[in-house]
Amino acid sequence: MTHKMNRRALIKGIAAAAVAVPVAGIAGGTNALAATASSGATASGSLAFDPDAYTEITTTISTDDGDKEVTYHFWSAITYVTDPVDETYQSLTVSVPVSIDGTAVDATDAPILVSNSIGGYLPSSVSTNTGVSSSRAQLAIAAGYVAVEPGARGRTLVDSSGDYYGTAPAAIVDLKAAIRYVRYNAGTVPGDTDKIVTAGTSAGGALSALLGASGGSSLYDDYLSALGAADADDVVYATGAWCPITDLENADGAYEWNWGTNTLSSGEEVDQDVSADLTALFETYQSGLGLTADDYGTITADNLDDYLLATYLEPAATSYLADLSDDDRTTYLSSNTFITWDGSSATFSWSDYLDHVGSRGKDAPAFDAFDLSAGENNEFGVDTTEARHFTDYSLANDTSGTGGTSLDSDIPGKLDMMNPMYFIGESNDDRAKYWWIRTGTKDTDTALTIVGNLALSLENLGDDVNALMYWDAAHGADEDPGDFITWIGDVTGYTG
């Protein structure tokens, strides 16, 4: 696969009078220029989908209703921009049914499930896919469904100058880009291009997330013109997220209000200092969403872990111990006695729960570490510079010896690209109407007011949300991948 670095001129046939202007953070760069002219204009024909140009597979399928034999039609890695950075991370698959179990599938007007592969904001590449890769990817197919797997680049990448060129926020903006390819060629890559559906678990998650949220947002054309994105919207209908790392800005005052008190797997405990400090800058970002809620009023650190109990936690331990049989069910309660089964519902503190999940993911803070060691902190990397601080609180702490005295003038913006809680801030009329979230009641990898936060903004805003947390399951968790399927179709309103 090529790998381009060059900054040429990235839409062929453009007029002469483009004018090249700078286009922070590109490639990891901050001074790269890119001729632009209307966002996403591409040449024609040069980024046209060839229908003839699949592999013709049949496989077996697992899924809810028994074992499928799926015959697809298989396009393998596709470049979606006209100017790659690295089209070895720039690529997607598309696979379509042609038959399940022997009867034929017309999936023209099938909904179109985009799912990504990310995790750790690392890069992802589909470059070497033979057939349909992700299990979601798998049982979209074999309802019927097209399936699109994107590739996109992250975090580690390092050109021979020593530039990073994956830190955010490339891997949305080639996320973007890849629904902008899809939706450029309706008509001619099956399925229904008005009914998108993202998903994706943890970094892949909040990408999802985000990818609904910011819709049609302006932020990211520069971005996309520069790549050469096509002359298509990346506007979603619908979105999955699982465990979504995101809300990086506030994720470590979130992890310290919800895990503070666990100790390290070592039996060690967080700096306390730390831990309340961040607690507090959490308690005043939380005070100033506004959420609200039902019995709840405006949700508030100093009720958000009740709302927490009654929302998720408690009904998901009721599920999990109502599919029990009645010898095993005992044998957990036996086992698990701060819970109180009144033979239909569980009950149970906020302290006893977290005392229940034990020790803590990871150390204070989470995810702007002081030394720059954190994998988010490589996000935000530019340049050749590989690391650097993203909040206030954790540069002026530093101990990397790097920090400086303000945080860099991009990183602001960029936070806000990274974000979805930004666009649902912002009330973003192009944002997915409809979304799938899950997350694991022991994922110490985040807090669980991330997806907490995430689900009522949504919910704040009419939108229909279907959220849920999976009892004593750790991160990257999915439990009713059937489910999903399902709930597409629903939301969809396709019956195939």
Given for the second form:
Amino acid sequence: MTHKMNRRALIKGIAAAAVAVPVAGIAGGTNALAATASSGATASGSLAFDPDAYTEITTTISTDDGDKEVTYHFWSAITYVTDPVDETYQSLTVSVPVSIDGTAVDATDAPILVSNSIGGYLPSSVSTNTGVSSSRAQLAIAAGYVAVEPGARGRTLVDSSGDYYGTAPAAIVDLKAAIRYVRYNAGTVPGDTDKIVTAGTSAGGALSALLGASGGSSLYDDYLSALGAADADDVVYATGAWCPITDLENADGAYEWNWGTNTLSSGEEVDQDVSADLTALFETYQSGLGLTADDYGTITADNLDDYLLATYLEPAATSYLADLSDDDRTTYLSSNTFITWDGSSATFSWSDYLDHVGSRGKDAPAFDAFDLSAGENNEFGVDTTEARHFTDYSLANDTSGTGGTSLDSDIPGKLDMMNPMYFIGESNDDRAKYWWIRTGTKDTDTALTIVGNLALSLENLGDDVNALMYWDAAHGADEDPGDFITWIGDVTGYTG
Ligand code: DHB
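So that was the form predicted on its own. Now I'd like the form predicted in complex with ligand DHB, please.
Starting with the chain above, the whole complex follows.
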């Protein structure tokens, strides 16, 4: 079976694929598809949400306010495009609370949290989910919001002809198609489609940030039309992004600027010439951003360390220490003497902070590996090519033997489509205007500058940005999930 077959037709026992049989008789349900004989596996069908196709589930969800018994309506995997490439990934679930601790709730006008569970730019499926899945989505329904959990194609998917069908920009196209599906069904999908909030962590955080930054862009239209995405826009209202692995074409330089002097966990240094070259590229990139901050003026590679210290790192340590008991604080400070604690706030130097973090998580270059071994090389694969370079520097230093002399012509456009910084740089008016951005101070999966620049570039555009770092937290941390749910209520004005 290939992914291009009409899976629903197969489920119904009808041979699709090589000899496609018209199945126009399959109608009704949430996603009836009708394959046409003439075009092989092509399918087209209704994207109308069936408001009655739910199951009712009662579950206990633990929140900052204690356990809540939540009864909700659950719509299992709904294909969100009419011409899916692979329904296993191109489907979403919907969870709508109807009562919380025995009190009826009406989510008709509630914010809609679209929370993805994508990691590593890998495929993410909700097709076998039997209820609300992620803890973030659970907290959303426990607060009376609607939770949509979309799947999306990812970089490792390969079909029977050897074609990579989940590489860039597949994941963002799929997530946009999911947003369009929800908005297209405004009024039948419960919730307020003017108050769609996206969320995700790591690669999923990058994609959430990209949904927020790129809303309404026409760059993806051809891809969306090819899938038969719903005829609605993909603007989102607010965005949550945890440790986003983004700005990929600038991330190698950022990584060296940030972690370049730290050794690998083996104790070895990375190639210091490579690290220095990439750091120099980052210096040019950083000044080119032209970002400004109060008390600093333009943020360049020269004052970025001070800016990050004062804006994120010292406040993170301060709030961590303030929350400790006196005894625990004393213990922590005596084993971390680089921190000066004046009784209410923590100060330290950038280089002491780097020593404190210890080893770097990735070799140099971190993202566009010379031998094409990084996940991001695969993310920029195409057709039957599993992995490609996406920076001039790594192409010039290729050790895979497949590099070529210039980046493939489709790469620059795909980099734009994958990078929220591109849309922020264009001051996209249709972007989300409310942002919740988090990362851990021991997250060495990417540079801290990624979050710093994402947040500051949005602040410079005038957006409402709630950004902070979690002290000593590693990749993937979310230490204030309940506060995010409260923030959704604050920025949407929804009080239930
Ligand atoms: C993720 C982590 C990485 O280090 C990376 O390069 C890409 C994605 C992740 O956890 O999703």
